[in-house]
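There is one chain below, alone, in structure tokens, taken in the form predicted on its own.
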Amino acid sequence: MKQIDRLTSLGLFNARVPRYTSYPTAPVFSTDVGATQQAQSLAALDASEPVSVYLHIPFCERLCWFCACRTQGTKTLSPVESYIGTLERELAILKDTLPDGLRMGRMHWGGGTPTILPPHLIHRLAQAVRAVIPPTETHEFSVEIDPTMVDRDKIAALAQEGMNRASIGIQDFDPKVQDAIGRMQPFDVTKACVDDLRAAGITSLNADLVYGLPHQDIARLDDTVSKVLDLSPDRVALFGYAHVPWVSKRQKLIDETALPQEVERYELASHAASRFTGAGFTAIGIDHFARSADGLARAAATGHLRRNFQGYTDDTCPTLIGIGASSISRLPTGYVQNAPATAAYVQRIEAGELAGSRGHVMTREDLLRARAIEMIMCDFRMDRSALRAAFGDTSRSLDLLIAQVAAQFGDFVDVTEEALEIRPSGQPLTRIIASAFDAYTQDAVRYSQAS
């Protein structure tokens, strides 16, 4: 049987699976955890662990309708100009719970589109977050980019507080396909905006890449591909394209008929991930690529990769502090969301209090679960040995999940008792396989696509 007769017989392209940027993901999280378990959370953090901070700015002016992002439109800084005032307001409140003496290993600012802060107010966020938690020596600050929404003064702002990585948002250069997500976007746009970077002393770029987007075909996203090496950038996203209209209503705008069908999806990506390999790349886990000497390729090959909700990260701080509406901290005793809708997380701030709205709370099994699952996500490989030293006699529950797994994929896998692995033909379907050690994936719960 041909491959993709295999792959297509296992479900690779009528799946539905989590992406698992968390374990368990967030469709799981209840109500019945929220501000007041944060809020003792954070508390109890050992202020000698730096800690990882993602900054949310959920505005945007454009809406791009292939995005199902928590974002929302404005024409005007007004209403950003207030948010800003809330998230001061916030910092305010973790001031008074957070321990003396913690420091910052790793800030990210979201969105939205971070880039529609003007300088003046860049500065303000930027030194309001200092004042609360100040940032270790080493510490690294990343900024997505819309080049359409930024010019040298922005660069130049961020670059003043520490910005050191940024990444920048192409999806694709081709203009059809452009018009097609309601983002125009020329390369000669984002040419400028990195040469810029590259001239205020940002040293580090990604390029976040969108396969399966409306009229892509091969030949479009092999010459947005090579535009892309022309930018030089040192990681690459290549995400599939989630059509979720179900959950974002402005993915309604996107002719259905005009999207790649699953096993051209697969093609595109298989391509791209080609090209980029092939131009020295080294591959990430399943849609990242990165410049061996860069950060995210030495941490793949020394067994350090890690998952979180921006993708893959070498970030080893433990601790994830979200701020700002929808955003989803990662806390020693398990995930809090603050509220998703600005209005509602807005007036949690304004009542003093913090805007944690829903979570989850993590069992013993919960966390070897989310580590097998990060492992398989990370390094196509279970290490059973580390399992067993970290959560001993709990983690032989996964026993007959990976006896089911290697009856379920047979050659796509090899199982010993030291390891699952999966092999290079087999890393297509990880997010099925890593599913199948998922306790909570929901019958309800319409996941995007696996392929």
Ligand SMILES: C[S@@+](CC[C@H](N)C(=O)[O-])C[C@H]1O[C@@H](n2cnc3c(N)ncnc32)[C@H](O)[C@@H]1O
The other form holds:
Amino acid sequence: MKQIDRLTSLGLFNARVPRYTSYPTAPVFSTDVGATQQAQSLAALDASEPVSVYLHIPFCERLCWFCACRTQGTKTLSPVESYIGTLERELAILKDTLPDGLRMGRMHWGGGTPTILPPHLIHRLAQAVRAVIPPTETHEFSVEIDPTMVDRDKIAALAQEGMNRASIGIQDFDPKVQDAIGRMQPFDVTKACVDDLRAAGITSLNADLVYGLPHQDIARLDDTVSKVLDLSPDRVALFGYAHVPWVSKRQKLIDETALPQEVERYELASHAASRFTGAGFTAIGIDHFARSADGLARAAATGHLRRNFQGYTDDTCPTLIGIGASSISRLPTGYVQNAPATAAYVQRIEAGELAGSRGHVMTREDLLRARAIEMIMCDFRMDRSALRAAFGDTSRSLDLLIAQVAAQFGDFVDVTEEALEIRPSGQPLTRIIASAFDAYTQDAVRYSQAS
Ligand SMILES: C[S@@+](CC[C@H](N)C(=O)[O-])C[C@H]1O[C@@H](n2cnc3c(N)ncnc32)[C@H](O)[C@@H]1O
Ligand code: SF4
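Having seen the form predicted on its own, please provide the structure of the form predicted together with this ligand.
Below is the whole assembly, all chains and molecules, this chain first.
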């Protein structure tokens, strides 16, 4: 049987499995966990260990049709300004909750479009966070940037507040593809943004691309990759287009008949990947590429690559405090998500409470499986010896699952007492193999396809 047929028979094109930016995944969180557990867990944090902070800005001036992010469109600044006021109130509640002396090692602003904020709101928000959780000496501050929604003044304001990493959304440079996804973005505008970011001292620049978009073919994607290489990013994320119109209603505007079909998607991803590795990038996990000097490549080389809600990261900090509507905190006791809808989040904060509304309390078994899945997603290798050392007898619960994976995936995997390793030929199946270690029923939840 041909390689692609074998991958297909193992579910490459029809499995609907999570991307495992967390385990358990957010759709299986329960409403049994809320603000009470959030407050207790935050209050019990060890103040000597720096935390990471994620701030969610759920607003965009444009609403791209392909986008599955939780965000709302606005043409005026007033809802944004009012939301910043709510974030400040959430920070005030956190100040009363968190232990004294807690410091922030990383901060990430995501969305939506954080660069919808004008300079005065950028300063207000950054100062409000610092007043509650002061940064460490070496802290990193990264921001998601829409190149069409930023200017020099905003970049200068972010740089003044310490931004040293940035991620820009590109998706595809081809005008026909851009038209089909409702997101026009000229190369010149993107290039000017990159130049301004570099001039402002950004040393780690990521570019987001998406394959599997309507009208994309090898020639168009190839041209996009050439343009991206001209921009010299340090990292590239190459996401497979997740067509989930049952979650993201605006995707109903996408012409489904123009979407590349399964094998074509696979070929698009493979082609772009070979262009990036051919240009000297290191492939990282299932969908990232990085220059060897970049932190992500160094983390991958030293076993420090991790996965969080933004995807791959070199941030090894175990605690993440999510601030803003829908943000998820990863705390020593488990996950807590703030009310996903902005209106519900605002109502909770304005009532003077934390906004946690769903989550998951981690058992030891969950922690074991979470780390096992993270190892598979990051390293294509589950280090059984490391899991035994960390989890002792609990790790035995994986043995039967590992044997099942060995039987099902044959020579796409190597299994020894030390490790379960996915061979390069089996790496397109990574999400499917990871899902073999997921104990929570996924039946009720519909994810995007695995390739
Ligand atoms: C918050 S957005 C990017 C920041 C900024 N708003 C922009 O548009 O440039 C995060 C990224 O998620 C990715 N993304 C959004 N919707 C997606 C989908 N349906 N499938 C795959 N990737 C998606 C895109 O690559 C996008 O750049
Ligand atoms: S891709 Fe960016 S700008 Fe477009 S809707 Fe999504 S978050 Fe907003």
